[in-house]
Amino acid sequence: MNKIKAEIEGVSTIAIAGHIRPDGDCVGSCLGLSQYLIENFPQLTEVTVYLEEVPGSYQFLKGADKIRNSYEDKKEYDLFIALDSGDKERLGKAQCYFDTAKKTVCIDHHISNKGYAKVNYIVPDASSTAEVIFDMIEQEKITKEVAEALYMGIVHDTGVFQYSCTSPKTMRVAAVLMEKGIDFNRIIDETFNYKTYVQKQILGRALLESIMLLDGKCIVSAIRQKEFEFYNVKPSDLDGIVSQLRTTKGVEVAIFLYESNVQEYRVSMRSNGNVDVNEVACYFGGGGHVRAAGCTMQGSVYDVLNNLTGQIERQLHQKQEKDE
């Protein structure tokens, strides 16, 4: 059953949002939902995209030359669909159009997600919302450009198939796409494994500067607003340094933390599996996945690193009696 074309009954105007500091499954699913969209439904009159700057990298994927990240249009949309966001607040300035809109529909995989729409498809087991997506539209209609934008999606929130939201499902989603004539080898490569120099330099400064806490069980690493100044890179330049920092032998959760705002740290968890850190983040007002989630937490970076920690160690410690 085709669930996005039964949605869009009696709509002329859609706005299409994800959250705040776009990942490569937020950009993919946006483009993707919307490209689907144009392509297959004519009495559509607009399809717009709002989205904060995306990274250079993901330009090629079809409508992202036309995504708005200017939000001073006082619109009211027939339909606002919301994709990879958590939560209300995390979308960001385009939350005005969610407010007016005549309907509101959420699409998502996170498991901190409650449902925030007036209608939602929440997926917990997915690997990414652009898995979810290819559920809900029909695969004789997926062009290889929404192809391209789904597979992106689908690479980036599993780490390229690396991840545990990897299932055998989400495989043979990604053999589909495939099958349309993708690129996919440019893909991977030109949205994830390949870094500027600068980011390069940031990731580089990140792992020399981090530190072992609880008994090496945890691994962290912060960059403040002087390191963002000298090295001149933007949050977008961040990605990945949590997962690098995972893959250090004998960790259970890695934490990266950059100063967004003055006495302010976003904050991207990473667990092996011991860990829950979704339940960590919700504790401090964020969310995410089991293995995956975020917060933004208030104070220095000595009272972040305390307060995570000490959730942090509440499992371990729990975890082991339980073994025990």
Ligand code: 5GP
The other form holds:
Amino acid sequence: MNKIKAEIEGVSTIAIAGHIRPDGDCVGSCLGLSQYLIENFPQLTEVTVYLEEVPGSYQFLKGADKIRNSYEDKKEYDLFIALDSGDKERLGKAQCYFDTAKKTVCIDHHISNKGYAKVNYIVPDASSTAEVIFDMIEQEKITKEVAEALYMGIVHDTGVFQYSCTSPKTMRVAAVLMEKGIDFNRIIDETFNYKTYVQKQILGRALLESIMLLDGKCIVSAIRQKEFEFYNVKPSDLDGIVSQLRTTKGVEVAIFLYESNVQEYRVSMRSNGNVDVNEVACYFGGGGHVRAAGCTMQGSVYDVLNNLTGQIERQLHQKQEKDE
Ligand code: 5GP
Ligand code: MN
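Switch over from the form predicted on its own to the form predicted in complex with the ligand, please.
In what comes next, the whole complex appears, and the chain from above leads the way.
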């Protein structure tokens, strides 16, 4: 199918943006789609990707060096494409171009996405936004460079084809991308598996300091500002910690918090299936997927955990009553 071609008819300038604190799917989707558009539609005079700072390990992707992170130009794009962002606010500063664009398209897979653009392609069953994009472009026209970016997106959102969002379809898409001659093993190791020494240290600390709540059904860990300074880490160094917490035997929900401001915490949650963490995150103004979601909450660690576990416990009780 070739939905992208239909969307760019009559368009000359395009801005593409993803969510704040971009992850692998966000970066892979933005660079994969922009590269595809540049290669196949010479009538486009501008295709610009706007993203916050991108982790160094993603820099090998074609176009990564051209990503823009400044928003001073008062531009009005013909088309703004929002990728992997469940709500408009998560586009961060790129919202200024969303607001002034002649047309807006959103491509995403978050179940919490209510469709904030003019045209919305939201597929909650898809493993990743990269998988949704794959379905909107022509397979024969996918080059190695586009394949690398889309494959990276899928790898990250499926935890290398391990999470429940991985479907037979995901594997078929990955197979097509592999056939484009990509160095898949290198992409997996260098962007997903390898961690720097400080990243390993902070992971170790998070595991060591974790606590169990709700009779062992909930595991929790938190990193405070002073630890960021001590280990000299930034928020992107914390990716993957919550997934490590989730695979603790007996746990239904893993919660990882980091202090993003005074009395403010970023919350990451992962579920093993019995608790809908998207529902919990939405209740506190965030969103995501049934098994992976996040939000930002105010207060002390104690306040935040009290509020979160209250909602989780309610869901566990409801499930228990239903099962009896
Ligand atoms: P993570 O825990 O990896 O930061 O996020 C898990 C999932 O939830 C991701 O798909 C992410 O895009 C989504 N998510 C995280 N935080 C928020 C938030 O504050 N709002 C919304 N709408 N989605 C979020
Ligand atoms: Mn995603």
